[in-house]
Structure formats: C-alpha cells, structure tokens
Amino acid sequence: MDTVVSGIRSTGTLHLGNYFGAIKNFLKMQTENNCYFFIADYHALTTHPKPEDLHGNIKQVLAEYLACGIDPEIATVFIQSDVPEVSELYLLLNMNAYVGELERTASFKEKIRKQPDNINAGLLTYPVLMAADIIIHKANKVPVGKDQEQHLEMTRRFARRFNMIYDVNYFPEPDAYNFGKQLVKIPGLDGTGKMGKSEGNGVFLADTPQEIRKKVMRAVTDTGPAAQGQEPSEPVKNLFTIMNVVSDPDTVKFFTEKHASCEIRYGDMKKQLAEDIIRVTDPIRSKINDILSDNRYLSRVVSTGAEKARASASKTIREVREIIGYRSF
C-alpha cells in the first residue's frame, strides 16, 4: 500500500476543475492507499500575507473536501498549521536548499511577475515547504497537476540530497500518482486556460443556482460557425468540454450536431449547460452547508486528523534529528 500526500491551499473555494480533475479520483485513491489530505494554510500566506478571514477560508475548504466524499474515517484529513513538525522539517531542508535553484523555478518567476510588490522569502522557498509536507510522511506518491511537476521533482531532489549528505536511505523519492488514465482538465468560462479562482473564470461547488446561471450565460463563445462541419473555436470547444463531464451523452450529441449544421444557438446551449452543472453541484452544495453548520463535527475531524498526522510527522522528525546529530545528553 502506497502512502499518498495531497494538499490544497486555503485561499478560497473548490471549483468544477478541482472536482472533476482530482477529487473524484481521490475517492477511489483513499480506499486503496494510506492517504494524507491537508489544508495548506501556511502556503496561502505566500500570496495572501494578511488574509481577511483565514479561519473562514480553512473551514470552507475543509467542508468542501468532506462534502465531495473525502472520508476522515479512511484518510487522514488535517490542517497544515496543526502539525508543527512540518515547520521544523521545512527549516532543516532549507539549510540544504540553494537560492539559485529556487530562483529558477517556474512558479517563483510567475509569482514575482504577478505580485512584484510582495516578493517574500516564502515564495522563494515554497518548493521546500511543499517537500516538507510530502516527505514528512515518507510519501511514495503525490497527485500533481502539470503546473506542479517541477515542485515534485524538487521534492525528489531534496529527499535525495538529504540521503546523500547524511549517507542514509531514509526518505523515499516520491513519484506522481498515476490514476491510470489522462486526467480531466476543466477549462475556464473565459475561453482560455484552465478553470481557477485567481483567473475569475470558475464555477464553484458552493455557488447557488442563480450564480451558476449568471456565470455560464456570460461565458465566452463566438459569432457561430460559418460553414457546415466547421471545427468549434477554442471558447466553444471549452464549453463542450465542460458539457461532456456534466451532461447526458444525448445532450452533447444534440448540440454537437447543431454546431456541425450551423444551427446552434449558444444561448440555448448555455442554458442547458447551466442546468446540468446545477444538477451535479446541488447535492454537494447542500452537503457543504450542512457540514459548515456542524462545528462539533468539523472540530472532531481536524483534531483526529491532527493527532494522526502528528503521530507520523513526529516519528519522522525524531529520526531526522537523530540522523543529523541532534541527540539528548
């Protein structure tokens, strides 16, 4: 049985891309592996150093994870800041992480371009904290998207470097978790790129039906096909991609044929797509609201998760300190 670690930042709310791109796969993954799912509230501070409602954001993401089907009775579900051992391993790994290699990461370059007035040390050492999150539980597998592949490779590098410096075979070098098929990539409603909160092009699992209808009706399309059989433009293709994961095959077939025959009415397509998204998200949104109102349950989940996570993390820190040479007199 593999040990798998996965985290999500506590800066917002889950969207369709999170759900179909990863979480649905997590439900099977958690029954077949030893899984650690955590809310990355330390990571959130690299881009939101003064969050308006840090606790509220953590609570929201936690409730959404649970509403989607992550089972705290099977997997270990916890909040990153509830496990102080992560911070200690982060510090120890930083001693053997080099400024040059951190400055070359694509994510650091992108972040300093987007937030030139907030180029903090946490941004630079983000991959080190990510590595600490993973290897503190001696994970073998990590489910990562394309944008996180470089960070996983750096995690492997830091694990390998520790083993070489101290002449041990202690940390495994984790691989990307393979779900056995190509992952679903949910595009945004703005016609380009993937769906995301920061891009402002997402449909969130907690959105009301009214919010979903409003967002979908504003989705980017085009002026319509000019000739029969014409390939859909990128924005329209994106809508068909979303429709393929939320709508019945007959619905997709109907609108595909209408596009091919130049008879498509994008307004009708968007109305149908909105209702199909609502059908998928309504049960989840209802569960989210129920869980958010049950503070006792949430408290039990995070306290139990922290206890389980710390049991694993404290064992690692104890052994790492011994390897480095920190011993009691």
The other form holds:
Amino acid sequence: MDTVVSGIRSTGTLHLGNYFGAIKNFLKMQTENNCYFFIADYHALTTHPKPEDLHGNIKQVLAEYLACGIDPEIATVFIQSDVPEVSELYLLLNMNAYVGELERTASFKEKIRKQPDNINAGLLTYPVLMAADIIIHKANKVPVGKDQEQHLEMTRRFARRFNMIYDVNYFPEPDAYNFGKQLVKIPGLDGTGKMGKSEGNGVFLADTPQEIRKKVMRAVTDTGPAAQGQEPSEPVKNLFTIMNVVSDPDTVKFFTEKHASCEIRYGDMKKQLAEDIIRVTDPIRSKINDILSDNRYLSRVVSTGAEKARASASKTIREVREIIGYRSF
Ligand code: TRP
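Given the form predicted on its own above, produce the structure of the same protein in the form predicted in complex with tryptophan (TRP).
Once more the chain from above appears, this time first in line as the rest of the complex follows.
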C-alpha cells in the first residue's frame, strides 16, 4: 500500500475536465492507497487573497471534492493551515534549499513574467513548502499534472539532500502516481486546447443549468461539413469528445452520422450536449449545495482530518528534530 499526498489549490473550483480527468481517478486511488488530500491554503497566500475571500474559497473547493466522492472516511482530508507541523518542516527544509535552484524553477520564472509587482519570497520557496507537504507524511506517490512535474522533481531532490546531509535513509523519494491510459483529456468549448479555469472555456460543476446551456450554446463550431464523410474540424471534434463522456452511445452515433451525411445542425447537437452535461452533473451540483449549507459536517470532516494528518506529521517532526540534533536535556 502506497502513501499518497495530493494538494488541492484552494482557488481551483472544479470543471468537467477536472472531474472526468483527475477526480474520477482519485476516487479509485483513495480505495487502494493511504491517501492524504489537503487544501493548499498556505500556498494560496502568495497571491494575497482578501481575508473574506480566503475562507470562502477553501470551503467551496472542499465541498466540491467531497461532493465528487472524495471520502473522508477512507482518505485523510484536511486543510494545510490546520497542520502547523508543515510550516516547521518548511522552515527546516529552507535551510538546505538554494536560492539559485529556486530561481531556476519554471513556475517561478513564469510568475516573474506574469506578476512582476508581487515576486515575494513565498513564491520563491513554493517548491519547498510543497516538498514539506509531501515528505511530512513520508509519501511515496504524488498524482501530478505536467505543470507540477518539476516541483515533484525538486521534492525528490530535497528529500535526497536531507538524507545525504544527515547520513540517514529517512525520507522516501516520491514518484509520480501513474494513472496510465485512464487519464481522459476534456477539451474546452473555445475550439482549441484543454478545458481550464484560466482559459475561460470551461463548464464548472457548480454552474447552474442555465449557465451550462448558455456556455454550451456559445461553444465554437464551424460552418458545417462541406462534403460527405468529412472529418469534423477540431472545434467540432472537441464537442464530440465531451459528448462521448456525458451522452449515451446512441446519441453520439446519431450526431456522428448526421455530421457524416452533412445534415448536422450544430444547434441541435449543442442543445443535446447541454442537457446531457446537466443530467450528469446534477447530482454533484445538488450535493455541493447540501454540503455548503452543512457547516457542522464540514467542521467534523476537517477536524477529524487535521487530527489524522497531525498524528502523522508530528511523528515526522519529532524524528526530524532528533536527526538534525535538537535534543532534550
Ligand atoms: N502546487 C500544486 C498545484 O498547484 C498544489 C500542491 C501544493 C500540491 N502542495 C502539494 C500538490 C503537494 C501535490 C502535493 O496544483
């Protein structure tokens, strides 16, 4: 059984792409491993959120993950800032993280370009905090997307370096959790590329049916197939890809044939697609709302989670302090 750690951005409200991609795999992963899922609300501070927004974001994302089926009875579900041991390990790891290597991190260089007015030290040491999140539970697996691969590589390096400096074999070097071919890529509604939050091309699980209809009806298509049997253009192919995930095979077949015979009406296809997205997401949406209105439940989830996470984290901190040379008189 592997120990898995996954941090969730507290501003990462979920869209269809997250759900049919990562989250579906998380549901299986949590039954087969010792999983720690946490809301990364220390990391969130790098962008200086207003106090009144911070809590709401955390609550929303937590409710969405729970509504999707992340099960706090099986996995340890917690909030990063409820586990102060993480910040202690972060401090200790910072002593052996070099400014040069941190400055060369791709995500840091991107921030310099994108937000030159707020290049704070928290951004520079973001990979150190992430490493602390992971190795504090001595995790050996981390589910990461492409954008987080370098951070995981740095986590491995910081773990290895600690072991070297103190001549111990204490921290495991975590590997990427491999979902194999099961990772479904959901395209956005703008004709090209993946569905993403910042791309503005997504359907969110928390969107109302009216919002979903509006977004789908505005999705990019083309002027229609010019010849019988012609391959759909990329924007249309993308709609078929989404349809494949949310609609009956018969529905997909119907519109595929209509396209092949040049009789397709994209308006009809979109109407059907919108209704199928609504049908599939409806139970999740109502669950999100139920959970959001149940503060007692949420409070129970995070306090149980914090207790479990702190048990594991404080053991590591105790051992690390001993290794480093902090000893009692
Ligand atoms: N950096 C990750 C992201 O932006 C979030 C994260 C923080 C994380 N700590 C982590 C992911 C630890 C995995 C493990 O998505």
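Keep in mind that this is a model prediction, so the values were computed, not measured. We call the rigid core whatever largest set of C-alpha positions still superposes within 1.5 Å between the two forms. Numbering follows the first chain given and starts at 1.
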| Did F240 shift 2 Å or more between these two forms, C-alpha, core superposed | yes
| said: When the rigid core is used for the superposition, does S261 move between these two forms (threshold: C-alpha shift of 2 Å or more)? | reply: yes
| query | Does H48 show a Cα shift reaching 2 Å between these two forms after rigid-core superposition? | reply | yes
| said: Fitting the two forms on their rigid core, what distance in Å separates the Cα positions of T221 between these two forms? | reply: 4.0
| Value in Å for the CA shift of E231 between these two forms, taken after the core is superposed | 5.3
